[in-house]
Structures are given as C-alpha cells and as structure tokens.
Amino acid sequence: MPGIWELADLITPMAIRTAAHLRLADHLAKAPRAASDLAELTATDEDALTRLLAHLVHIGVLERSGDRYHLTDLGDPLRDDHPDGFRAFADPASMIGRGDLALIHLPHSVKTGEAAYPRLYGADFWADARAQAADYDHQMGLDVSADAPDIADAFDWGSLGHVVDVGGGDGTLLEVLLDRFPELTGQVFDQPATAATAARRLERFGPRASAVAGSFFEKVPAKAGGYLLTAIVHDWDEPKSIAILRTVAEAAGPGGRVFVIEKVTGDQVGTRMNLRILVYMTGKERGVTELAALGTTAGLDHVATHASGSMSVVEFRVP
C-alpha cells in the first residue's frame, strides 16, 4: 500500500498527463530518442522536458539506455492509437483532461456540494461540452465502447422492437446493439452537433437508424418500445434527474419501458467517479436501490435489475 505521501502527490499524475498532453508516447514508439530531439518534435525546453522525463523513467513509465528514452509497457497506453484510448483522456487540453483538473477545488465542492468546474473556468461543464462536441462525443464513444458488450449481454434489446438512446452520444452503444439484434431498429437523441455525428455513424444501417436533435428536459421522441439513458442519470442532481425521466416517460407513455444503465455493481458505486462527476456537474453515482427510488419518484414501476459485468440495468415501466 502505498504512503499517505505518495497517495498525495500531484507530481506523478500531472507528468503522466503532461506526457499525454506532448504525445511522448508516439514519438518514441517510433523510435528510441534523445531528450534534445524529442523536445524539437514537441516544441518545449529541454531543460525541463529532461526534468520531465527523468521523473517517468523513474516511476516506470520510460526507460533510459545512453542518452535515448524508450516506452515501457506501462507507458504504452500512452499511445494515441492505442486501444484503451488512455491519452485522449489523460490529456488536460481535452474535456475530460479540463475537468479532471477541475479537482484542485474539490474542497469547493464538499464544503458546498456544487460543481468546481465553473469555479476553475468561467463557465459550467455542459457550455464547455457543447463548444468542444467533438472532442466530447468521441471520448464518451471510447468510454461506452468498453461497456457496450456487457450492456448488450444484459437484456434482449431485440424483443424491443426499437429503441431511443437517449443521450445517446455518437451512436456507439446504438451501433452495437444493431448488430447484435439484427431484428431491432433505433434512434439517438442527443444535442445537435452530436446528433449529426450520430446519424453519420449510423448511415451503414440505413432506414433502421437514426438520430434526431433535441433536449430531454423538454421533449423526446414517442412510442418507442423501450428508451435507453446510459451514464446519464449519474450526471444530474436528483430534480434534474427526476424531471428526465418524467420527461421520457411521458414519452413512453403508459405501459411504456425505461432503462437506467449505470456502471455499478448492486449499491457498490466507484468512489473516483462519483467525486469526479461531484466536480465536473454535480453529479452523483447511485446504486441499483438508489435508482429504483430515483424512478419511483419520478412516477416509474421498477420491474426489474439486469446485470452484467460492471453494468447494471434497471428497468422501469410507466404505469
């Protein structure tokens, strides 16, 4: 277990994402380099990209041979190609990156139980999210990507007929289900700009796809046979997520199927990102107890709870 000491330091995270920022990891899975050269590639000194790089071959991330620093296998995720999709993430110029930095207030945030972002940048996470859509839209891609087999293993998404995604992001976890269940057809819903990225990706599924724009505090399409709201619940308050689902039952209407698809295991919630989404948007991990409460009083059934690996899906009808 490590020391209080290194459970605190800023050092080792801030070098990984700096890494990540300056794309080390690509240049030298290319080739071994030299701290001299590797500081032309990423236009930085080289005084203190050597400092940089002495602290990641000391914590193992590189590896020294002469004057020339190569990868080592815990550095290699910090390639961008790489699957895990790690330097996207790590990067504090991406939105994930900005908001991870957006901790430094996390005493902001218990003292008051609202967001830090805005407190670090001027404006709320959700104003920052739409200006960077793109960069938004493709790393919650790679994030559903991974849970997206465990999502399509829980419930036989085709006996709905068609679905709406709602908050549905760029048609990943839409993509996945179509091909598992050739019978179903389906729908996105999300903001404009991510709408459209959607409905490009969806285009190989023709008339069983699409994606439409609009806001799920207002309105969402109708009389689908079942409507999907992945990692969505997670990131409101509790009246905002009640006047979600309210929203999307009334769109459902009687009778109509609603899933809450959340990344807990039972009430264990992840402790790392329930204080992530605290300071990116006040937002809150519940357990599978939790969100059944949440439905009920937002005038939802809950019929069931369909698990698989790390996902849980909770079921809700509309009396």
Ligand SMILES: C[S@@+](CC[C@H](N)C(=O)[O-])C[C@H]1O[C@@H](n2cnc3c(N)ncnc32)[C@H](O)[C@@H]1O
Contents of the next structure:
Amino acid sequence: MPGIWELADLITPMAIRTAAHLRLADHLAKAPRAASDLAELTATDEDALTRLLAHLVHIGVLERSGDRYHLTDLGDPLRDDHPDGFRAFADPASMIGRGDLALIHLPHSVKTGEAAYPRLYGADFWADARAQAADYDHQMGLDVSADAPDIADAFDWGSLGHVVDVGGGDGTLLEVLLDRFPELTGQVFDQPATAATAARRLERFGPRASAVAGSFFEKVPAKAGGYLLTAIVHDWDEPKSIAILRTVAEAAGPGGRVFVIEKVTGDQVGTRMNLRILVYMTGKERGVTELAALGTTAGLDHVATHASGSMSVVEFRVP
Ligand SMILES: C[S@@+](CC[C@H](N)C(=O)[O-])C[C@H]1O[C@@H](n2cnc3c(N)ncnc32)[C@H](O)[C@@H]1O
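I have the form predicted on its own already, so could you send the form predicted together with the named molecule?
First the chain shown before, then all remaining chains and molecules of the complex.
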C-alpha cells in the first residue's frame, strides 16, 4: 500500500498527462529517441523535457538505453492509435482532460456541492463541450463502445420496434443495437452538432435510423416504443434529472417505456467517477435502488432492473 505522500502526489498523474499532450508515445512508437530529438519534435525546452522523461522512466512508462528513450508496455496505451483511446482522455487539452484538471477545485465542490469546472474555466462544462463537440462526442463514443455489448445483451431491444436514444451522442450505441436487432429502428436525439455527427455515423442504416436535434429539457420525439437514457442522469443533480425524465415521459405517453442505463451494478457506485462527475457538472453516480427511486419521483413506474456485465438497465413505464 503506498504511503499518504505517494497517494497525494500530483506529479505522476500530471507527468503522464503531459506525455499524452505532447504525444511522446507516438514519437517513440516509431523509434527510440534522444531527449534532444524529442525536444525538437515536440517543440519543448530540452532541459525541462529531460526532467519529465526522467520521471516517466522512474515510474516505468519509458525505459532509457544510452541516451535514447523507448516505450514500455505500461506506456504503450499513450499511443494515439491505441484502441483504449487513453491518450485523448488524458490530454489536458481534451474535454475529459480539461474536466479532470478542475479537480484542483475539489474543495470548492465538497464545500458547496457544486461543480468546480466553471470556477476554473469561467464557463460550464456543457458550454465548452458544445464548443469542442467533435472531441467530446468522440470520447463519449469510445466510452460507450466498451459498454454497448453489455447493453445489447441486457434486453430484447428489438421487441420495442422503434427507440429514441435520448442524449445518444455520436450514435455509437444505437449503431450496435441496430446491428444486433435487425427488426429495430431508432433515432438519436442530442444537441445539434452531436446529432449531425450521429446522422453521419448512422447513414448506412438508411431509413432504419435518423438523428434529431433538440434539448431534453424542452421536447423529445413522441411515441417511440422505447426511450433510452445512457449515462444521462448521472450528469445531472436530482431536480435536473427529474426534469429530463418528465420530458421523456411526456413524449412517451401513457404506457410508454423508459430505460435508464448506467454503468453500475447494485447499489455500490464507483467512488472515483462519483467525485469526477460532481466536479465536472454537479452530476451524481446512483446505484440501482436510487435510480429506481429517481424515476418514481419523476412519476414513472419502476418495472424491472436488468443487469449485464458492468451495466444496469432500469426499466420504467409511464402510468
Ligand atoms: C455523458 S454523454 C452520454 C452520451 C451517450 N448516451 C453515451 O452513453 O455515450 C451525455 C450526452 O448528453 C447530451 N446532452 C447534454 N445536454 C443535452 C440537452 N440539453 N439535450 C440533449 N442532449 C444533451 C450531450 O451532448 C452528450 O451526448
């Protein structure tokens, strides 16, 4: 077990994030290189970069032979083309990287219960995410692509006929569901730039798929067989989550079916994500009992909870 100083140390996380930002792994994936060479390629100060490289060697991300550095297995996910997509998440210039830097204002969030992101950047997370939509949508698409097979396994989505993926991002999840359930048709509902990205991704499905722009605080397309909200309510506090669920319930109409999907199993939530989402946007991780109660408070009937892998699908009906 590391000691308290090691646990509290910010150097290692920031060194890795700086390596991600400078794309050091991409330069080293091609060939081992000397510090002078890397300094030129990354337009950095050679002495300062050498100090960074020394720490990356110390923690096992790089190895040094003679005057050249090369990537270790531990450092390999820092390559931009690595399937985990880690480089982009860790880069302080990306939306998620920016969000993580707001953790320096965690004391503010803990004192007030509010997001720290606006305190650091002067704008809320969603305003910045809209301005960097391509980057944010891509990162969310990578995130949900790992969970999509579990979500597809959790329920017979084809039986719903037509679904609206509310806040469906770049269409990654709907794409997986349409491939798995040939009888299903679907629509992504999201903010304008994101809906446009989803429309392009879903083009190959022809009339089976579409994307529509709007706000889930205002109006959602009506009378679908089912409404999916994946990683949506965890972004919002209770009043806002209830407002979203009410908009969806109104669109679904009596007997309508609403599915709240979150990366949680049981009532134990991830402590890291729970703090991260507070700092970013006053969000909250909720266990399945709390999700069921949230839906009930919004006026929905809780029907069942379906679990698959690391995901839970909490199913509601509109009374
Ligand atoms: C955490 S992402 C989840 C995306 C997708 N469901 C997934 O699982 O990858 C939240 C999504 O909510 C969308 N969103 C945020 N505010 C919105 C609003 N007012 N109306 C519609 N969509 C919104 C964002 O654009 C983003 O795609």
